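One chain is shown next in structure tokens, namely the form predicted on its own.
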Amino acid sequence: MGKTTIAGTLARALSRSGHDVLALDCDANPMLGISLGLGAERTEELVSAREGLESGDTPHQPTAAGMEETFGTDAPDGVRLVVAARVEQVEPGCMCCGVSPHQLLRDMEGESRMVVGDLEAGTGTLMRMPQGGANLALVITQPTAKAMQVARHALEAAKQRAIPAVLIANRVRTDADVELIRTTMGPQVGIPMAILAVPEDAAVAQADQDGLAPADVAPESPAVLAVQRLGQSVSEFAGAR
């Protein structure tokens, strides 16, 4: 289960628990629609609409509401998906093509919806976040040296910007994998961390391979159930703020 699959499964879990959820696909390769259960064809239609900005086939949208209408669609379980990946245009003041995820989130401040963003891999987006630019950062890592190094930088960036963070130990096979991440990451980052483990799961891997949402085809699989527990924790966190 990768970050996009976790984001899609989490968005649906939150919506099922009663939240009004907006899912933002901010990845350069926007495939969140597949993980939400829209299917490859509808996901590609949304991506094509974004690409139409470059050719002039799609009109620019100066507001977040306009973006949601033009580049958004209803997904299963009542989630609203918006493809908000940046495009290769030099129009930094344009909401739909030059605005970064944290600017878009700022424009949505005051809304009652819960926003789940699938950001680009790495630390770039977090590094550009202002102080308190998000309510919570979910940092996903695997028990490998390279993945933990990237996650360490992400946690440090969140800490510097006063953004609470949860570390997700992803695709773990044993308790030793989780402990490796805990002992390796904790002392070096220097912040107390809640760690949630998402196990390696053949059913989720098959769903990803087939272009289907694990929430639809493997709702009782260990990885999906783990993300549902994450959704409960996120709900409790949101309610405490």
Contents of the next structure:
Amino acid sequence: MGKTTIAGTLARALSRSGHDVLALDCDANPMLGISLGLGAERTEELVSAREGLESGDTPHQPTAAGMEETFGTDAPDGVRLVVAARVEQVEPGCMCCGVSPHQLLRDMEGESRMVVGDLEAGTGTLMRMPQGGANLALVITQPTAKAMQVARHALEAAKQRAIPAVLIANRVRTDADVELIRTTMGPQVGIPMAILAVPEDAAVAQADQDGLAPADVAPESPAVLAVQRLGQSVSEFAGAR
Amino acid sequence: MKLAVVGEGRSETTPIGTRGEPLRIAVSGKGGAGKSLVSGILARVLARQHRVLVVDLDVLPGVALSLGRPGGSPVVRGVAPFERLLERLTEPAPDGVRLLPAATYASRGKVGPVLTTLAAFAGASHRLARGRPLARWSIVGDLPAGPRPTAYRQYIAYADVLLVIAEPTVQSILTAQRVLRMSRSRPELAVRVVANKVADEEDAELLERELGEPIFATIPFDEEVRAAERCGEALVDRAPDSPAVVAVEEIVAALRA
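Starting from the form predicted on its own shown above, please give the structure in the form predicted in complex with the partner chain.
Let us now look at the entire complex, which starts with that chain.
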């Protein structure tokens, strides 16, 4: 649904505007490194370390600091990326197994960084979060029946956890696309919410195809500019809290 | 039927079944690569010849949309206990296809996938592989996105062939590589790479080079797919002659001798 591309671009934008940013890749198929501009090879190295947990080649990291060190790397613009995808054979209580990113954040006592989490597609990670487990949920949808159905469940899950949500209408081509999303989602979700449109963008599609960060190869493209504006809103939201 | 394993067991020319025989397929790939689309069309194409069970192994909605809405499809009339059980557990889809959904979402109150169906299917999958109930049924399993060790261990024991759907993007290629790496833990499972959203010969060559596997079939980029997905209609109903549907028909033919 483009959530990884938006998460990576947003993390870079927030970092460039002066925030310390921790990017958490919580997807079972981790790809945030690609969208951040780390490249395929470095992204795969981190994923191999995660796979090593399952095979026993990588020791478990019971502390947040150990986890950030073992499964993390420095990404462009000063973003720190940590792969925190849930492993399937979980050690109970172990920080690095990625059962909930909230566990990890709770352990980072006095954490002042802005954390951008790229969650599992759908509602999996959200469902494992406690009340107020995140300050803000950005729910990415597209003008397709499937994406809108998923987004509806995600918005509902966020609402149940008292997490404020913003709906991002991604890859929209026309006003009719935004309208389709507004009319399909609005009444059924039944909560007041902002809809932010990110246009379909050939330059971003090309960056995705090449495995490059849109922030690097298409910084002035309409979609990247829209995500930058999203970053400003997130920044203001954080400042107001 | 059992696939004859020769050498590394990855010969792309080894047929999975003979003409007219049921096929047992699992479909994998990156999110958005087209797993549900291919699964739904595969099921409808196979249903022209025999009964088909679709197992939605992904908690995200998907294959139900690409299968289409049911309309007057016949119920399971089998007398075997397994078939009677199946009728209770599954939902009707067009052309007599039965759908076993991984996730059911309560309309109000608790939201979230109900995983009991998946747990039940994990047991059934091994039974299907060994004892071969539903011997005359084709089975299509739509896997969750990406490499999922649990899905491989538990859910797709029934399958004779794994279709890995890949598009010519770096993330999709990385995902296919991860899935192929994981699939090596089951060398008896035949694996076929299907290239989707392919614009030209260069795209297919890129995939073949990066994956180190021959491309078994290609599905061209098809604007009809976007139109169908926008309104949640099954492509096979909306545009039965579209390039993507024709390509899946060719996949079914090519899987067999």
